[in-house]
Amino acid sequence: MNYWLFKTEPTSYGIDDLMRDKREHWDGVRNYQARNMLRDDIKKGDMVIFYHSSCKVPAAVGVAEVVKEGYPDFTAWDPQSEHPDPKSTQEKPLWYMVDIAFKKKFKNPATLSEMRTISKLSDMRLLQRGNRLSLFPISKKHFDTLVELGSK
């Protein structure tokens, strides 16, 4: 099992949306490095820290589980979607997505500022300069620490 952190803007799709929907596809990733992880590395059963970004208080807010491995992101073929890409076709898809299922909403979100004060998280990619990816792997130690913080 691997562990991941997925970023989302809560005004676009937040933890409450996933809690309501129970399961959803993680679409719209338009970065090749993140696409490769969605296509090749993220597996069914992997666990995900659900992270709210680009908001007043960025924070890890819950846990999800990958329930379907990477498959072509069909939103790229839809000109009415929020993130179409005419270069991506059904015959030659450029972009991929996975499906995730809601597991837990944190009682107390683990804020970015709080994370910066915890030595166990000091080497987590989220806290490194220049990290702009919308998803990336984290260690089991990071995952467990975030879950513990969120459960307090």
Contents of the next structure:
Amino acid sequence: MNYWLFKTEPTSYGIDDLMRDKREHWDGVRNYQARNMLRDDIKKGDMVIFYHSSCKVPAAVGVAEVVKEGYPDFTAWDPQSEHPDPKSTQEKPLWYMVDIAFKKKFKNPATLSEMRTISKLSDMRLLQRGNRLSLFPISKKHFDTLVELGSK
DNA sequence: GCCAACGTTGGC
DNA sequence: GCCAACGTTGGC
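Hand over the structure of the form predicted in complex with the DNA; the form predicted alone is what we had up.
Everything in the complex follows now, all chains and molecules, and the chain you saw is the first one.
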């Protein structure tokens, strides 16, 4: 089983939305590195740390579980969607997504500034310079540390 | 709103 | 295939 961190902007889709929806497809990723992970690496049963970015207090805010493995992101071929891409077709899908289910909302969100003070998290991709990927793998150590912080 | 970092595009 | 220009991300 693997562990991942998914970034999201709470103004577009946050942990409260996932808690309400219980389960949702993670569409709209339009970056090749992230696409490859969605298509090839992220497996059913993998656990996801939900992270709020581009907001007042960037923080890890909860946990989700992967419930469906990579399949074509059909929002790409819908011109009415948020992130249409005419290069992607049903015959040759360019973009992929997974489905995730809500697991837990942290009582005590682990803020970015708090994470930076914790040595166990120092090698996490989120804290490294210039990190812009919207999702990436984290270690079990990172996952457990974040869940522990969030449950305090 | 600023700006550093980095991905993508497109001319050559 | 190089690289400058441009767009986007995301913390501050």
